[in-house]
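We begin with a single chain expressed as structure tokens, specifically the form predicted on its own.
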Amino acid sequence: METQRQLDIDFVRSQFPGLDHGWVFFDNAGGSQILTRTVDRITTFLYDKNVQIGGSYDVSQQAAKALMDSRIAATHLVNAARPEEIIFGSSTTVLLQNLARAMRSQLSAGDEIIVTISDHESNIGPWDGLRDMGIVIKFWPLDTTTYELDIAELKPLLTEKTKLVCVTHVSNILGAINPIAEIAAVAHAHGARICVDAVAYAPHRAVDVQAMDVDYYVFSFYKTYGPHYAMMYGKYDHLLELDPLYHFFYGRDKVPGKLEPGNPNYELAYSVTGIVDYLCELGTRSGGSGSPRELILAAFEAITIQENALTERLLSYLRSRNDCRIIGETANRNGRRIPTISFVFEGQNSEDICKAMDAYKIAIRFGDFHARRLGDHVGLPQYNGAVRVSMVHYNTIEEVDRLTAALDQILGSNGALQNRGAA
């Protein structure tokens, strides 16, 4: 039998000097924390490389390296076919809206795009925005007792109208992982394409789009180890179909850049080399061997086992409680659940929950999380929502002890909120 991976914690922590400061980072949903050689990549560049590329000149010519370095990282990281097909831009949300302008000489009145109730405003709002020039919007409904997305449900929505299926990988408050290589399968067979929102997703496991065979994937490196910045994969057919964004003389056939529009933040992109160079040392670590997309799958493995207990742990302390609604599954069956679980206390108010938690040196947050349509269907308490717990693999099972204990203390045995203070 094979032995599982077992991640070097030690080293992990010590990756990221965040962590050092006494804190319990257990917002990670909303930004994890950033590694050492992230930041080391954006000073190399602003100190050594810091040039407009296109020069002839040498450091010109390194800059214009780093850049393709960037993308070569980017794609051992998702596992996409080539260079080309990754864009970067300063945000997930910013990256759908973009690719939906240029999408739009694709469009015609009356084609439908499907989205789901449960995805973060990001993959929903540029594609609503569409109505204007007639384009149908269907939503995809979620199913508030399993809190699952039923496949049997999308086909009926697919027509020969239908141009795009849009859908989240993991809900930002659900917290289970959508089976997104089948969905692409469905819409792929009624001739629409997919675009799928990953910043929930990309943090916990290894992403492979060509064995999904997605048409679009997007998430944000600020949620992934790195700095406030995101990248877009695209199959590069596609890329090469869409509007230029950039100026009149970017033509259709010059991918990447006429999605890049004013070029990319290029020291920010080159920091993504040091995520993929972490992830690899971390798979080496953790026993893997070989290339570095056969790294990253053994780094994700160890993460994998890790984020698990993790989840567990908290799950099953939130079921122990009767006075606790865990908003989606309550169980982590056959791994299907990343470490972002959200959950509301009967008669309490999320807000007081979370505040109280601050003086204990815990880091959570409430809220709807920016999907305030899936926190209107599942019936959050408005404005205030549901607190949330996002944990990633740097996070121990003693972090996960110190929370609860100061919930049993913040709630009391009896669930009447009282902020004891730090024990």
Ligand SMILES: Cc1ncc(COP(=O)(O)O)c(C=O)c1O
The other form holds:
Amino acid sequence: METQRQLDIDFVRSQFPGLDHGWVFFDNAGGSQILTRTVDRITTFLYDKNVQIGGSYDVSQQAAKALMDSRIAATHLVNAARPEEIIFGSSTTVLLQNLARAMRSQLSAGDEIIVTISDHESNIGPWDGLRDMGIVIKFWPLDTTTYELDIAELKPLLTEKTKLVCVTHVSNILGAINPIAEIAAVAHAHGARICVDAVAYAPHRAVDVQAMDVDYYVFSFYKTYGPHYAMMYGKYDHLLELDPLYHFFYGRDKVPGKLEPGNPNYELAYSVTGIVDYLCELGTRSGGSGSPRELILAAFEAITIQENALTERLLSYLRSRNDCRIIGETANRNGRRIPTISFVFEGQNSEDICKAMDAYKIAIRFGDFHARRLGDHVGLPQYNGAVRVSMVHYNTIEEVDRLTAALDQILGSNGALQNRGAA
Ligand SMILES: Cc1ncc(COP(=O)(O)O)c(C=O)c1O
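Given the form predicted on its own above, I would also like to look at the protein as it appears in the form predicted in complex with this ligand.
Full assembly next; the chain just shown is listed first.
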């Protein structure tokens, strides 16, 4: 029988110096705390290798190697087939805008792109912007009772003109994992490609771009224990087809450089080696062994166990209140939920709740989190947005209890029902 992984929470918390300041950080979907070793890699690059790559001299060669090591680390992180499939950029928003720009010459008027109403605007706006060249944008709707994207509703939207399906791996409000491999298979069967926003997923579960068979896959490191930086995976052959975004003398075959205009930020790219290093050590401490990829998988198994416990603790409290509406699935069925949990309280302004929480040194956030279309669709404006509690593996059950005790004080516990724990 396979033994369950254990998360070494003391080790985990010791790796994030920001956790030492007395705050409970429950705004991780906004931005996570950063790893010491990630910061160390940035300073190592800046102090020891801070020159332009491409020179013949030793330090320049070391800088080039550091950049390649960064791509290799990211390759392990997402299980890409080769390091050239990794494109670095300043943010997910910019990478998706760049992708839309680089696809222009392969699109023509009348072509169709499908987006979802549950996405962050980063994976809608750049595609919507292609309407100016006659691209037809179709919205895959969301069922507001189940909060699910139903594949049966995607299928009739697909035609022979569909070029791309753009979908989030997890909504940064709803918190449920979308079946990306299944969606990719449906898109591919219709001759379309798939572009996935994984910002709200990558901090929580192991990514395997090859197993999902995705075409483009984008996320940000500042929510994945690193600095303000981001990456896009693209299948190598697709990247070759994209239009160069750099100088005219960078041709189509200059992958990934043609898609990193002005070069990547070397020191921030190098920080990714620190994220992967941490995950490998965590994997070893969780009982894993073998290659970096195997250790990453072991780390995320342990992370998942911790996150499922946090998710259940908070959901069971929220379900027990008769004044709370959870915006998303109310239970973590089949481990489908990550611990990003949004909710509203009847008759309450979400901003007031978050501000009251500040006094408890518990960092949470309210709003629509730039998923404006989704927020409007599920009726958030009347509450001034949702309250969002977004946890990661370094959070603890004690912190969840601190939050729920504070909620009881702020709102009164009279909203609490007797059947606490019932789904
Ligand atoms: C789901 C999701 N997608 C995209 C983004 C945008 O990422 P970035 O800030 O790197 O542009 C965010 C940021 O909050 C997000 O939560």
